[in-house]
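First, one chain by itself in structure tokens, the form predicted on its own.
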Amino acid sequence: MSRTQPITEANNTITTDIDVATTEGIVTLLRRCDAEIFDGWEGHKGLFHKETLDKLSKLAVLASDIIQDTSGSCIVLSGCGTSGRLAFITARSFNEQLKKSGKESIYDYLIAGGDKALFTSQEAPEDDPHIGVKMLCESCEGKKKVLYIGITCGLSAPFVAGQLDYCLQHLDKFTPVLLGFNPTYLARNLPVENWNKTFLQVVKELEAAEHAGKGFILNPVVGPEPITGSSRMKSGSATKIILEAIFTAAHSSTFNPEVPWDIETHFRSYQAIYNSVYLHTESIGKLVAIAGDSLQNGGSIFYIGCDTLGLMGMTDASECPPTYGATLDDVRGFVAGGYHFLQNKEGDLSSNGKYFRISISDFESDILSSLTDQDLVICLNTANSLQSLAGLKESRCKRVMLTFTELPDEHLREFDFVLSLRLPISDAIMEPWRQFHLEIATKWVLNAVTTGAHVLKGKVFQNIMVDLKVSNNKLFHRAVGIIEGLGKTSKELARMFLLRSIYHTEHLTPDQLEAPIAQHIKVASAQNRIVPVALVAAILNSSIENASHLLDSKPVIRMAILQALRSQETNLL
């Protein structure tokens, strides 16, 4: 029978109950969801299917043509949120080999939101199929020939379609590729505002193009996400192997030709990464509660790094907010160099305010002197640079190192904890492909962090991320869905423990109750805790205050409510 709901969006059986998991338990869990990447889900063709490894080696040799011959040509990288950044990445990282090998750079990256999406969400530009369509008409002014990779995880995002309906329409000159992790018949089939097709009917036309000969689907099923909907974690990894083996094969056999090099064997290496990161559990678990403990006594979490692990850190600390409803403060990331070392397209974005100063000389500068001791520093590999943050080591704070060398003696005593990982990269790789394998398993390690931090700090009801943020309308209602399935009430019972929750009272007054859904989000925007104080009361049929009162002492809310049923078997005793 065929499904209705999309994989990526759907609810992971594996990491039902991370939310009341011990910190190793959380690691394990995501373990566990991490595998499917490689193991493939429910029987669906995954990485290491034959169709997905013929299209890959296919895209390699289009690629590969592109390198050889550039003159009117460029590959362009697009996507939204987490996939805009992969996108960003991943063409920084080959721009940067085609510079060491005397060629010109013919990678190019669109982001919806522009550069300031690589630190911040940029919501509304996603949703604008037009936005897409001159994003990619300006960046492919000129050219003749363009292999176009457009990536949306959930074969969702509006401003994708519109540029792959714009390749559609321009065959001559586009190669259209669509990336992502649900089969199609799973692409969104609801009205893109403004504009007349929906996402659906774009893939059933790249379809018929694939058929032809002219574009390209790469929808490997990866499985659900460990946290529901979070993309940016599997679906994230998956997006950076993918696109990571095309560029590598296209490369390889371009410079390389005498060092055999194919999609298979680039799968397995990254397995071999996954299976050496996670040999390493129970330390990652310790740095975990490390984390939660700085969340969850009101400190931050600061990444900073050189080289592409530094990009790693902001990448990671840029999807906590719209994954977690958390604040821009709560995890930040710096990179040695700033925006010399970005080299994006806009520059240098340190005026639009503290969130985009994001060089470690910027966190000497803004961050390091007001550092507490609830505060936590992870340094990413950062032996090199260590001699610029000659501060950190008089600062209050908690000091964490990740590192994949061996460091002295010397430099390990400045840290509380030391997370080395070793892995296995052949001598065989070349040395820009090995600083790959040490991305994606830095990743992996940093999604673990935050994933497991914020489910300590309560954000999470079994594998669900519920302490969102009730800002604008379309999150109104997806708070009042939340109460009502998860608190297993009417919807009009739960916007009622909704709004009591919003005007922290149990006695809503006639204007209350007839105010327009504006003026409740105008009230509710700048709080904290709404939704999971609002499910809670919803659970256990409580008021506002008890339910408040018992987050105070518990913030899981699974176990908040397990004080409470034991308080009220101990008194009915």
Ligand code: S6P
Given for the second form:
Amino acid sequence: MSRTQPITEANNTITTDIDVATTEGIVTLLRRCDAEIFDGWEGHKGLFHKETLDKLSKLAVLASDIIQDTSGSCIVLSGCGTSGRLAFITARSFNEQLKKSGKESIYDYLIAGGDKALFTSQEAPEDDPHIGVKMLCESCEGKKKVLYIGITCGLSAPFVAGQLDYCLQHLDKFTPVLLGFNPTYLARNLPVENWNKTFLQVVKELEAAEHAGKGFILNPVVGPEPITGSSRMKSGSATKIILEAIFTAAHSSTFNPEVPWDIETHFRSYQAIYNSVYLHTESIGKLVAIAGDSLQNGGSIFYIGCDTLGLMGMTDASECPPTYGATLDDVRGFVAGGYHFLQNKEGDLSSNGKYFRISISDFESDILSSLTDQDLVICLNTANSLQSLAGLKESRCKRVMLTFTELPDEHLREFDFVLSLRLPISDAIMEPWRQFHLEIATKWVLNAVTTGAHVLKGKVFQNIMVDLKVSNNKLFHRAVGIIEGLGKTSKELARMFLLRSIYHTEHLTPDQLEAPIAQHIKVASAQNRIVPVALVAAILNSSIENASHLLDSKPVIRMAILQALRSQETNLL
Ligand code: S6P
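Just the form predicted on its own so far, so send over the form predicted together with the named molecule.
All chains and molecules follow, beginning with the one already shown.
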């Protein structure tokens, strides 16, 4: 029987016990889960499937044509949340490569919520197809030929659906590509507010265009996420690997046509990095323990990085609030050069407040002097530049270095812990793209750090993130699903518990009951613990007030849920 739940929203059986695993055990489970990126999942078409490789090769040719004749052409990468951040990072990297070859920039990125969303979570704009179209039209004004890649891991974001739909109506100008990680029949088929199509309907139109040779659907399956629905993890890694494969091939055939390039070999090079990173499972587990300790004791985690590894840190940090209900202070990332390095379209955003101050000098002036022994600073391959950060040596915080090179002893002594990763040496062909390998290795480690630390903080029950923020339509439905599943109740009742928690009431008014989901999200977004309260109330079949009291007395969410489940079992006996 075919499934009805998208694979990207399913529970991964490998990680069911991640919440009771040791720190090394957590990383071992992540390693097994990440293996599915390369090995595939339950016989579905995966990364190495011939169809995937063929489509990628065709896209590389299209991209190469655009690079060779840039007049009136461009490549647009677009997405929401992590997918939008990866669109930005990819566009930035390949524009840099073009600059080095004396060519003009042709890559552009679009992210729902604009540049603010590059390092702070802006989940709501994901739901608006019209904004998506507006941004796309602005980006492509005056262009005659556009290769558009809409990234939505779950095949679900209305922002991307609107853009794909627009491309499909203008196939003379656009070649639309959908990149995601579900079979097409599992694309979202729920109504989109203020729009007349579902994502699935758009996908069907794109399938027809693909048959006519006018579009592409790239949807290898990489299996469910280690923490349910956390598409920043495996799907994010696969997005990065795929985009880099397309454009590395395109750049190579344009600038080095004599050197044969092959997508499969390119993928194998990332698999070799995966193998090397997880050879250090024990050490990564130690880092997870240090990070978990900080978060559990009220400290924060700071990533300090130069070049694009700093962007990996910022990306990882930005995902913690929507995923784990973390505060913006819990995990933060800083990059040397700040906005000057970022080269984002909207320029310097630091006037928006402290969370938009992103350079290492901002870290020095805003944070360094107030660090306590509970705080953790993780330096990302930055030993040399740290010499200038003299204050860090004197600080009481814990200092960790993630490095890919041998460090001299005098540097090693400055850190409480050094995670030294030995990656396979790239061959000559891969050398210009070495940075991508360092980035994906960093991504795997940092994803493990923040996932593990939040697991240790008790934010995860089994492998389900129960303290998620209800900040967009997808997360609203995910929250209902969590309450339905763990609370063993009907979907309708689960929804009622969620609404009662959002509005802090035992009796919903007709207005509240009839309000559109966007309205519920608006009210919920500003609040904490909405889902845990609703879930505990559903398990105990109690009032929202009682559930809130229980959570006050047991602030570790996992423990509160366990207690609720145990008392429910006792009542049933
Ligand atoms: C997921 C992350 C989210 C997603 C965003 C887009 O871990 O927190 O920000 O990236 O919701 O999802 P999708 O399925 O459209 O790529």
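Note that the structure is predicted; figures quoted are calculated from it, not measured. Numbering follows the first chain given and starts at 1.
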I'd like to check whether Arg268 and Val192 move within the same rigid part between these two forms. yes
